[in-house]
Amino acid sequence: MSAVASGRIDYYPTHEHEGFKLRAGSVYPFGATLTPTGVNFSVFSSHAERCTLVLFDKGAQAPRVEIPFPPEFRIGNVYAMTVFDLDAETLEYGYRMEGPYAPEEGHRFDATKILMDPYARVIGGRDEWGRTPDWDDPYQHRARLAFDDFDWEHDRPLEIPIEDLVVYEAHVRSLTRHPSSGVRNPGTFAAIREKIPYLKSLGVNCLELMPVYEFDEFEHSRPNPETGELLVNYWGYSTVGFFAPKAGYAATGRLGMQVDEFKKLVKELHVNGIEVMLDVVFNHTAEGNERGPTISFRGLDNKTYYMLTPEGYYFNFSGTGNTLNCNNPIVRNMVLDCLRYWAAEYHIDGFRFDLAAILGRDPSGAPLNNPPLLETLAYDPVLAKCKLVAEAWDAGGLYQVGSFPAYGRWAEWNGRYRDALRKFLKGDAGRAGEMANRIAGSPDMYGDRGATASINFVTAHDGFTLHDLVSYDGKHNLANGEDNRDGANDNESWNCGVEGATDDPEVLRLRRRQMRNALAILLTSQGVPMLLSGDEVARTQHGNNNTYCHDNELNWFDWTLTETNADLLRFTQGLIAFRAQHPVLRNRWHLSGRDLVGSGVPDISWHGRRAWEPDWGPDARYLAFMLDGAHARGGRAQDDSIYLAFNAHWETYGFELPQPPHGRRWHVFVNTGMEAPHDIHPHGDEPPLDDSSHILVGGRTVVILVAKAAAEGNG
């Protein structure tokens, strides 16, 4: 029986090169794999004519040896070889590929380049964040081996029902880099572990991390034209290696221990009931267009890995120079292998796919009716319990929010929720009907997919923070060095009367109320809420809505804000706790607007200034709804009924209230028209209304009421 057929590597060599003993390797898995006698190397290229394995001692400028793959070591389009007696701890490796350089035909082979393995589990060469690289090094991003010896103990992915999630989007470095963070190793995976108590106190149960895999912060780096400060690739949406956690994010990265450090973070988050979702970028790579660097894919098999025009140029549906050819079977399998690896080896709970509409394009860029990659991911057995979330648009104009190919599995960042809430928040007229759909989980968009298909958000890393959404009418991005041309122009923001910083007490009071209004609606909407890190303490980017290039206080979480804006933090904590306490807010499927359990009222009902009479007219700037507690989780759970009124008009209005369930009274949970601490009340301490038939709701105010028995609250 052959070595490949038996799934093992025989122990004896058959070839030798410059003293290194070799034999034909196993074609699977791709990448570099430890064997009992050495290391198995396997790499794909369908158009290369020859392949050479290049071995380095760690950090050495010159290779230790270059070993051509004998022709008999190639099976199909895979070069596979086992090299005996290597010290895997000090080994770095790459490849040279020989083949045609014919860009017009899609080929860009260059045997002078040492290429990184796209399956590298560890990547060296950028071991410390911000340390200037040696630009003379012939091999900048160096593939290394990973050692799967981490002790997970009893850890496993948490599998929290998606309807119960409250997602917190954060950047690894930003979360702890500020001097006020008080951590031992700012800006690292290890430092986040020290902030787990804060995340628990906030109440979130899913940490969504912006890209954590290897990227080059020096890509397109340049001085700030105003300050001279170095602008960098800070966000990391430009992948060098999909399988490798970023060494510069690890306190132990200089020791090559980034794998264990990140696994330890995941493990501790799980112990504390917090899932981990990764932001993954399979739409493009750091190699850019035809003027970009050759790091890996371009030199291995350009025509396979990238979408190319008939003339051999790069399609740019990502807006960053190139587009991965994700529905090519080879690339599709790489994406699948990668996600399986993160799910199995790192216990990751879910993935958010950047510019996911690209994943549904064919090699010429046309949208596919049945994208094989999206279908494969939806039905993959290893990923069966992972959350899959799409950013359902791309830079090429394909917008699929509400129509993304879901296969019963995919959720979406609901950009239409964001836009509707922003417009209603600033008082645009005639938006009540659309706002009602968004609050209800967007049944007009996700009718057969359920409310949990909608990831609801008001802000995200890309755009204004919540503080800036109510403080700026326009973007202020001059610090990016692009003459304020970059970043979105359609922010749907309102500065509350003054652009930017002010000491006007009335403007500041209105801004505080508007932030509370947005959070109150977000956290009482059906679907899955997502918060941007720092919004709970009014973090500002001073009007910059595209801080992709700043490693400074524009992005860093200033931890002094937890004290300065403690009232907003307390308000957010209270809302998240309220959501957790009330299953009626967390339905997997859409509410029907009918009485399905015989309670006498519908599961959800809409109201206006008069009970049971919603106003969907062109001048309406208010909206109210009631959730019937008897219908919680389809009648399988009992809950309090909840009533919410949002008056986005600048004048106070009286609202007639629907009758609370028999034997209960309306109690006030939230009134954003009140100053702290009276804007929100702890569970069990909500004061009753004197009159449960009417309430006055101030201008630009949200009121949330809970129907409780008299013994349950004060009075």
Second form
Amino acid sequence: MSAVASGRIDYYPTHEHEGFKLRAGSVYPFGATLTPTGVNFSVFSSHAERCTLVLFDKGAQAPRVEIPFPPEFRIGNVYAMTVFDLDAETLEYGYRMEGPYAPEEGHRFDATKILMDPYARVIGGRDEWGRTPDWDDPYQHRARLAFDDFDWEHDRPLEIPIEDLVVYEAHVRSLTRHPSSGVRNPGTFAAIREKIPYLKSLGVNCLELMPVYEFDEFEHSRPNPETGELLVNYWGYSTVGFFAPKAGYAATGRLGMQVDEFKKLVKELHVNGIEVMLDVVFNHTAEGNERGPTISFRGLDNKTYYMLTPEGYYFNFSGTGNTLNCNNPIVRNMVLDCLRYWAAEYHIDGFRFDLAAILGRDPSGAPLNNPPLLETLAYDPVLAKCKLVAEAWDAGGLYQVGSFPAYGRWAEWNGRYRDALRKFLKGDAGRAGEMANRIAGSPDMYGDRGATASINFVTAHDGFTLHDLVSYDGKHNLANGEDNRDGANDNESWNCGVEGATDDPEVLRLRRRQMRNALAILLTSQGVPMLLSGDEVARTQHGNNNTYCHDNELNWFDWTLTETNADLLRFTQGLIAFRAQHPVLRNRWHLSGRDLVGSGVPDISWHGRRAWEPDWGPDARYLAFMLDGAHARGGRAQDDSIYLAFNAHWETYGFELPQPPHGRRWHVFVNTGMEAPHDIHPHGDEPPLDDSSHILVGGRTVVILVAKAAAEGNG
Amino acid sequence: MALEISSTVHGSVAVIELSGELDAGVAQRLRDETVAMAGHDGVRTVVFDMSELTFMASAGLRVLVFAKQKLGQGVELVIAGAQPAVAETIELTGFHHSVDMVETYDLDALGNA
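Next up, the form predicted in complex with the partner chain in place of the form predicted on its own?
Below: every chain and molecule of the assembly, starting with the one above.
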């Protein structure tokens, strides 16, 4: 006890239990907090009758002591107690709650269970990925204390304008687990640090990590009926604790230092100009339905934390057994506390909310007009500069893409962008009109919210990879052990003539072109592009569109692909660099279709096979448009004009070109009809068109032209 | 093996030699020792000689983090001779950016720096 501390009367114990000195604690903050004299424990339950603090030495199955909260230590529904002289390094703690077991009334108290603190900031018990747990341990997920002494130096969240973002969606373990990754600690936060040069060379500036909150890879683990290989909860969309980083993702997890290791990763990414977005899963927990394990919430206050049917069963809007009761004020505050903690303590730049439509349902499951949770997050002062991104649907049938309650803050995974691009790409007729809306940032969906409300993507972790999107007509999920029943059926994919692997050079050539077409459209659309990790090197999952359970090469990023498919990687790098060079591609607000700066042409103009005459007809399988450089950033930035022709038809068409601005000629940046290296030209090396009035665009080909002074290119 | 701490002051350089295992049970001792050594008049550099240290738990790293932040800019921290496992722990958590990690140290050179 320091001299300063000893002078304060509130630093003296008032109670004792089996030699442990105690004092009534602070009700806030919830969780376990280090104080100058010991540890303050605060936990909530609105229906428990008694609460006991259970303390362990790290890793021990038998508690060191159980300390019942004296009745006078409960204020309202909060049990709060300071225990003196605890060693924060070796302590694990949990709670026992006594209360009614009456499922029909929503209560499932069971004092035989030791419960994890929902505010636990470090969780032991799964310290090393894949190590078989000791199932006899009565306390599987063990709350520990965290230290907030990380040295951030001058770091803080980057606050990159959202219109400038290029998101890269990746799984922590997948990124470096493959033997080819060449890192020292494969599959960990530390290993990602070794791949930062790759991310920088690719050009992305936001790393979106699939769930990193503590989860149990052994949840629902089972042998693959065909191979005997263990199928696990690999993706991690099933949270054990919302405040703790997954120990098994840290090389130092066995030492309990995952907090430091993850913070170091964030700091290092920030130094390199890359933001960190976390995929957060607040729609359900790892406790499943009434047959699932009791880890924390169910035993602490089932009726508060979960949406329950009138009979006391679990609503299942998440498709995973239970639904977190997000618009209960208590739960809402927990979500807010959690996000504030990650933003402030981990310097996280943004959050992507899994099945976010659930966050807008009331405790009975009905969609709310003005969901308090979403409003709270949108206006929160700590989160004010964080990106908030919704996956605006849920497994209960609520689909809110375009209508998610946004409060001027929320962006959405634009599922309609994905579907429109896929249909257009495979050559469906009459899709040009919708494709035009999606390319323009979906003004039909996000009129008041601006183009950056739209997170554009063609692939994500859910579904096919880009390679598989152009290689399979249907899903091939037998390896998941569910007889190919799981995973989406409406993939809008096309195999280019042969299902799966082939050595047919024509099919392979077409697939290469289709991947390039998709990337070119994605990275030149208004809105925020998101790439799925590995698509830039044609990573395959062999047709599996739901690889949630595989800790193997179906998910792992094979780094040899960066050499085998170096030409696709180069193409992707070139497109991302092009996007960064050209502000006309990155608008916060929607383009108007009018000339606002006196350049003589609109900011965006639509064309067809004849200039200025777009074809929105039922047979159209192509579209062309021009972005006027004089309109860049509302006329405040200088940029080149860009002309883009997307021909998704199998026939070659001639396109009449609009006049480039005075004194300039059209130069070819991209022509996916050409094989590498002529598919894309580096900045400054774009060859000029001989005839700036006309161009032939091959079947299933994207051409991107940039208007430059004749001397600028190799002309 | 229990931690042994042996400290000496050479002008502006304090050397704390550690041998054995630095775990949670002994971290407080090291912390107190570090503050005491850094408190000697004129000490500008604290060297942790870890060549005989075989294990370091998170508590040990906490002491280094504490020392760095408590002693401020005026005192330089040097970690000398860390064995691979200990060095890796320090690097994985990123603390190596806050200190000088060296294989061996030269008292005269440090004292004159």
